[in-house]
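First comes one chain, alone, set out as structure tokens in the form predicted on its own.
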Amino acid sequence: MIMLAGMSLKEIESLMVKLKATQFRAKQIHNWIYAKSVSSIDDMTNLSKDFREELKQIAVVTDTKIKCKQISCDGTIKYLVEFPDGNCVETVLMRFDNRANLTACVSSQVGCAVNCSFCATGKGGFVRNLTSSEIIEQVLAIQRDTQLKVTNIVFMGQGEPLLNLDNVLKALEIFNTDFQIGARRITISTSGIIPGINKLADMDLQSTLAISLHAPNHELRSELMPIENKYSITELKKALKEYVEKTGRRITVEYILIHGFNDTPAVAKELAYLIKDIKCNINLIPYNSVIENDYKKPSNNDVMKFKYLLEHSGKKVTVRLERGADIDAACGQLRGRIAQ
């Protein structure tokens, strides 16, 4: 069966040609999927009943389902989305007080091969890449469930987006064109996959590149992130500078603060020196606990000291507002399974 969700307007138009239907039918179907977030062909009530029956012989809107849904005390919603092969990923809808924005944090892979020590996702290993349709389905699942329109996308869920770049880019194009979400409202986060960063630089996308840095030197970073042993921080800095030179765009540096490990004043000063010649903003993320390790969250005082020292480098520094920690939906807590 053909799955309509995740298809672009052009792809739906091609399908209409095969069915000897008008191109107007394609626009109607496209509108039902992306503007009205229906889950069934039967819901497309401005299509004739005979045409709906014909379409149902070869296609469905979706073959994905929400297996579990959790709502945080702060309004964050975490979904466990299940695909036909039984694999699941988690996707998160974040809402912020006094803001109209609704941000979907989407996954790009089932599991993750990068296996950062502070993150729950990689503990189960890598299973497979998601297709572009499966990435898109996460946002559609949110919109169907809430009847709200997602306005921002962050590729910060499970998996390493730049190790599934072709599918991520196709999904990004559909988010931009078919969902009409501006490219500057889409962020792609990476642990530092240099070939992918170089490809994004050559493409000169308007979306934001976020780098999970988390340490200012090889020794500390390799303890947290095994990917450091493949793509060193020295090579990564060079790639980031080239990215900025080619695109002119500011990078977001993500930095998880772990008590007694990478949150000291000396480390802050080293980080400030490392990034002083990179056009970037810094987003500090107080560590969110996971059962797989013994890391501790820093005190608010230590976070503010770290922030103050970094601001002396002239960079804009923000502290990420914790969302969904009570339902394991915060940064680093996604597992892709029902908690045991």
Ligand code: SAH
Second form
Amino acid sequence: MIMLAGMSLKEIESLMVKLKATQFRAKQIHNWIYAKSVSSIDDMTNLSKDFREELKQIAVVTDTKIKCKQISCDGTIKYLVEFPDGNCVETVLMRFDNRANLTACVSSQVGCAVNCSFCATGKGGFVRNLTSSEIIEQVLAIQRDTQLKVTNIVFMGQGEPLLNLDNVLKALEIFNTDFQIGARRITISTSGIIPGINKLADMDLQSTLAISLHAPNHELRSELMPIENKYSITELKKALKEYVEKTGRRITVEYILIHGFNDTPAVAKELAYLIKDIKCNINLIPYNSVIENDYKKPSNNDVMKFKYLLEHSGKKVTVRLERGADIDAACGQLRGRIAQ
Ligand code: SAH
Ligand code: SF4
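The form predicted together with the named molecule, contrasted with the form predicted on its own above:
Below, the chain from earlier opens the complete complex, with every other chain and molecule after it.
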């Protein structure tokens, strides 16, 4: 069976040639999939009944299912999306009260090989890369379910997008042209895969690059992120400076605050010094306890102190709001629970 979701207008046009249908049909189908987010060919009501029957013999709109859905009282919706091979990933829809934005947080892999010590996804190990269709299916699943249009995308779900870069870039292209979501409204978050960062630096991509830094030196960072032993913070800083030089774009530094570990004033000062000469904004993420370990959430007071010390360096610092605290909305939590 051909899957229509994920096909570009050009691909649908060549399918129409094979079916000896007009090119106008291709535009209609494309519109039903991406603008109206239908889930079946029968919903494409401006196609004749005969043509719909013919199309149904060879194609479906989607083969992806929503296995589980949780709605938080803050409006966050978390989906567990299931693919035909039985693998599932998490996709989260976040709404922000004061803006019309609807942000989808998408996964790029089933599981993750990077194995950061604080992350539920990493604990489950790596299963496989997602295809570009499986990445965009997550956004379509949200749109079909809510009948709303997603306006922003962040690659901050499960998996390491720069270890599945070809498929992520293919999906980005479709988000751009078929969903009409501008590249500036898309953020790719990485644990610091240097070859991927270099590749992005050479492309003229308008998207934002976010770096999960989480610590300002080798000792602390390697305790949290084994990837530090492969791509060290010194090399990473060099790559980030080159990225900024080549693209002119400001990056986002993500920093998880863990009580007593990397949230002290001394560490804040060290971080401020490290990033002083990098064009960046900083996003502080209070640690979310999702798995059994010794890490603790920071106190509000310590978060504000840390923020203040960083702001001293002249950078813009934001604190990520905890979304969906009453559901399993932290990275890897829902999939982990269902899999048990
Ligand atoms: N693999 C990429 C993108 C997915 S993870 C990366 O690591 O950047 C997306 C974000 O969720 C990362 O910044 C990650 O550090 C954060 N995250 C993972 N587990 C978390 C937890 N328990 N509490 C708070 N943030 C977490
Ligand atoms: Fe992978 Fe990102 Fe989780 Fe680290 S934080 S294990 S890189 S998904």
